[in-house]
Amino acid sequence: MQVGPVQIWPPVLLAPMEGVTDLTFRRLVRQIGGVGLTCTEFLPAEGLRQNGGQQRGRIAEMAAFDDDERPISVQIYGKRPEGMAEAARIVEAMGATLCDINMGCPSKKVCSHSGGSALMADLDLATEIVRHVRRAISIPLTVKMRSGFDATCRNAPELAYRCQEEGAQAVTVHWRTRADLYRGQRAVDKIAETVARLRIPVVGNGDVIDVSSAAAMFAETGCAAVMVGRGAMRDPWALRKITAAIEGQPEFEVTAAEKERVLLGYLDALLRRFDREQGALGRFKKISSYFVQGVPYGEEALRTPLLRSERIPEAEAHVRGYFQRLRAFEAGDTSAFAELLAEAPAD
């Protein structure tokens, strides 16, 4: 996919999620491999005023990328014109690779101020916005969306448009309206009609969490890339595995083993990010409680241990244990979960 000057391979793409992809989780994803672009959550254009472009506090923990985080993207929200192309400003000068506008955050302390996707229920402000940002900045501007604000305004081939019109390079459409939220029924004709009206790419978003979710949204929408959000905190290597079969490479297959690795390498990032103890084990908890879906037995034998965790100490030796019972249990042994099933206490 090309945004302007910057081609970006593979077309997978990691989607910006607040509380989520921040720096270590992002090196997470990108040591597993298979990711072409990756974000930051998204970061509101007032803090990064205020901040004055210093990198301080918060808002500069939340901007932070690696030198070699290329391509990088950034983005930012706000309802000010003038505001949000002084935020670009600063993230430009901050060394992005692109600069990013989210119009499609539904959550209510965005849209209370007029930011994320409700931007869908103004176009003309929209369009304004998308105007003053790319008139401060030589980087290239991508602009995410949903669908529309609900069901009676769902306008992303005529708002993605208009961001072309006013210089935007590349645009993604989430089939999900703000109405929505994070339900909805799978409607992805509004992803297929931008597709069909822009000259620029369009990343198709929504659900789109395996190879065979992933394949649909190319074939249904011909979208020029997809990205994957909520699908990467239950299986950090589903970017992987999406780009392994555009590649046509053989199936990627995660071991227990790996699946350890990865989780343990991720338990030691965070301590490394946070001076407390249980600022790590929180956010632990939290990216655990996605990873665990899927695996056998899962929710019993890991999850719910791990949130009854009060130490590090105490989380790192459940996901031992489990995971060599997972070792075990792979191996052919059925009754490897049995004992600690049997002890596992009451709620």
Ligand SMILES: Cc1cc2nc3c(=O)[nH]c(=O)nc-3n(C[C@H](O)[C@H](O)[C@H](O)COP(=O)(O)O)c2cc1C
The other form holds:
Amino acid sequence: MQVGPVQIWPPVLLAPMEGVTDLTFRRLVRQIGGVGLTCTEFLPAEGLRQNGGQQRGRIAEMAAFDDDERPISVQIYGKRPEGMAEAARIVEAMGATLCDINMGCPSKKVCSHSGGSALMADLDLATEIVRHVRRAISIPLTVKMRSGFDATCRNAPELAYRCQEEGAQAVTVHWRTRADLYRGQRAVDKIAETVARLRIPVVGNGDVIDVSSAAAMFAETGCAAVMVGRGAMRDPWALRKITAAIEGQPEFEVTAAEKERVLLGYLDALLRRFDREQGALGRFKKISSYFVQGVPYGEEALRTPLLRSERIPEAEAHVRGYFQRLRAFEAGDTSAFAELLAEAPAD
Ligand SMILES: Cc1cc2nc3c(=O)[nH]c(=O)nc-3n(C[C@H](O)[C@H](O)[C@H](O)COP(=O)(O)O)c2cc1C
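Previous: the form predicted alone; requested now: the form predicted together with the named molecule:
After this comes the whole thing, all chains and molecules, with the earlier chain placed first.
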């Protein structure tokens, strides 16, 4: 995928996720591989501006990226065109490869300030923001949106077209509307319509979790790339698996030992990142609640004990205990999860 002068390969992108895709999580995904572009969590334009380019505290943490994290996109949100332009200038000065504008976030915190997906109900303001930001920076500009505001206003193709005409160089469309939040019946028609209407690349997003859902997104929409969000927490190898399929490489299995190594490595990295043990533990539980969906008996045998953990060593012991059982199970010991099998209702 070509975004202005920036070549993005593989066409498999890690979605920005507040409270998830900080430097630590992005390092995890990058180490595993298969990711063409990473993006920071969204940054409030006003917060960036108030710090005047000298970022401190939480905003500095959210804005941080590694020197070798290239290409890197930094995402901003806000409703004031001048404020967004100023924030974009700061993003460019930080050395970001791309600047992304968030027009998809449904959270009350963001929308109550008319930023995020609230902009999908005010196309003139959204267009003005893109115009101001475009004039302020020379790095490529992209916009991330939902398919619309609600079922009666599925206007992503129109908004995306306006963004393109104002100089945006790629757009990402999540198939859900703002009103869908994270539910809703899968409908990628507005992504396909956006692809058909635009000259610039369109990234397809929403429930891409593995090779088959990525293939469906490409086939049904003609998108130039896919973006993976929650699927990367469920399976941090998902992007590498999708990339392997795109590049015609054979499918690969991730062993229990490798999953354990990566999960414990992530816990260790969180401990170094958070000053407080409880902060690291809270973040670990959040990511793990998705991760357990992608491993055998994860919900029952790993999630419950992890959620009850009050200290890091306790959580670590549960992870080790679970993977010991999983290795035995994979080696053919059917008794490894026997008590769970016994509880399972008969067909
Ligand atoms: C916990 C969480 C935080 C998110 N934070 C952001 C964000 O900061 N910026 C953004 O554009 N989208 C954000 N999103 C939306 C995702 O980028 C993505 O569009 C959405 O989750 C759909 O993709 P998925 O089905 O692959 O998860 C967030 C989603 C989740 C679940």
